[in-house]
Partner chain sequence: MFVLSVGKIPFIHVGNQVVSELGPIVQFTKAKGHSLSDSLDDVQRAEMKAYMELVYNMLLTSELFVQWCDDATAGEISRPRYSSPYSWPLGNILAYQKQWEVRRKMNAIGWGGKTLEQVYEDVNQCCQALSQRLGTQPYFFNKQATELDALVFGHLFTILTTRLTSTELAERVKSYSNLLSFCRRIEQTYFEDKKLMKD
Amino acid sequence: MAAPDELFCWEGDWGLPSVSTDCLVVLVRVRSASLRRKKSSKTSHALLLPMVSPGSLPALRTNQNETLSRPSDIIIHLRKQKFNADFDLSAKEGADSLAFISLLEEKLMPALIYTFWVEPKNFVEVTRRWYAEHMMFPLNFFLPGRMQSRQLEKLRLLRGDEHLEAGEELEKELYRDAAECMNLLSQRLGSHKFFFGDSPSSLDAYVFGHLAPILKCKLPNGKLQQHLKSLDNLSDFCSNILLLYFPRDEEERNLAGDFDNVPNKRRKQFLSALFALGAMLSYALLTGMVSIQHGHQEALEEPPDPEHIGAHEEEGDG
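For the sequence shown above, give one chain's structure in the form predicted alone.
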């Protein structure tokens, strides 16, 4: 029997199976298709980025030892393996799904990037801190900043403005577009559990991946969260997805709290301190701040002085 594909994702927090939007989208697609098609899959939570470009999670390692690091490539591969969440959609429903996914990318994604990666207080107090705490030394010093630069470039690309800069006017415009997108999604969902039929489709996975971090994360600037919480059906939708596909994950996080994280946290702190100590000692040795004395060893290896030997022999004869 062939080994299952293995999906690598950022680990979870805030009551979510992962803190990454892209990871959440892929995870929901895999879980929903696995339950319906009874196909096996394996998920690993990565504490460090793979040794490729930063921000490349999720990543899928197939049973043919091929690694896919773009969400679009992962989704195409999943469809080929019969992990197709849109198998039962009609042509009209498929077209509507694509239209809403495009709306998410155009209207909600820019605001999501701005909220977590650009807004100063949110980035410093939440985003950068979280990723720094979940990376090993010394990656935690420079990778969060590099990831922020990549997200800012993505925001500029989505907005079609290579000189885009953060500011109050930009924030108002992005949040207005995001609120309109949420309102349209709320109207489309209505009182239904999912957007199409009785089981999640690709649109459900995309909506959950974009809305769940906004809903669950405690942000200093939570304007988007306030609007999302006012839309009860979208908030309930996110909760239903969590209960349906990640019940054990959510239960473990809620019951364990910080207690279960203490050993891992202490282990990471110990390893980080060990690496830091090694780096400090290496720097000190290389710069000459610290030197190792070999005087005792040199004294042992130095040959005896013949004049001293002769003097001792004359004293002995006297």
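Let me have the form predicted in complex with its partner chain next, following on from the form predicted alone.
The next block holds one chain only.
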């Protein structure tokens, strides 16, 4: 059997296995399908940040050493490996899935992008801080900013407005669309456990991926969260999925402890320290503060005051 595929995701926080919507969607699909097959997942969830393409997670490194980084590509690949969550759906349910996923992407995702990346208070106090803390030096200085401009550009293109800026008008519009979308989802879900039948399908994964960050993350401007919490069946739906598929994440993270979700952390720390030391040493050598030759060392020790030389020699003799 070939080596297993490796899935790279953003870390989790606030009780979630990952903070990114796309990562959550992929994780739920893998977990639910592998539980259905009653065998442990072939994909190892290494929650770390690959140096290759930081900022474009989730990423899947297949056993043929190919890297896929679009969620749709990853899901297609997993489907080929028989990780398909939609076996039991009828044709009509499959059609409904597609329709509701489109609804999510058009109405809810812009609001998500706005609330995490564009709204000034949320971005500065929560998002930027979180990503900066979970990235390596020196990426943490410029990468969150770059991710923000990419998200803002995406939002602008989605709305068809080149000069979109954060503001109350935009916020009202986006949140109104998002609230409508959540109401529609709530109506569709009703009192069922999942959207179709007794086991989750791809629609459940998508809905969870979009709603869970809103539900769990404490943001300064939390209007979306308030609305979501008022829809009981959706909040229960999210907690249900978390409990079913990610129950031991808390324990896992405590055990992970030293690993701290970065591979070769010790080696990287050692290399950084070595580099810093090397830089300081070469600076000192270049400016002449320190020298390795013996002759020079005596000259440096010699105090410039001639009076002391006499005292020094006497001490030396004595």
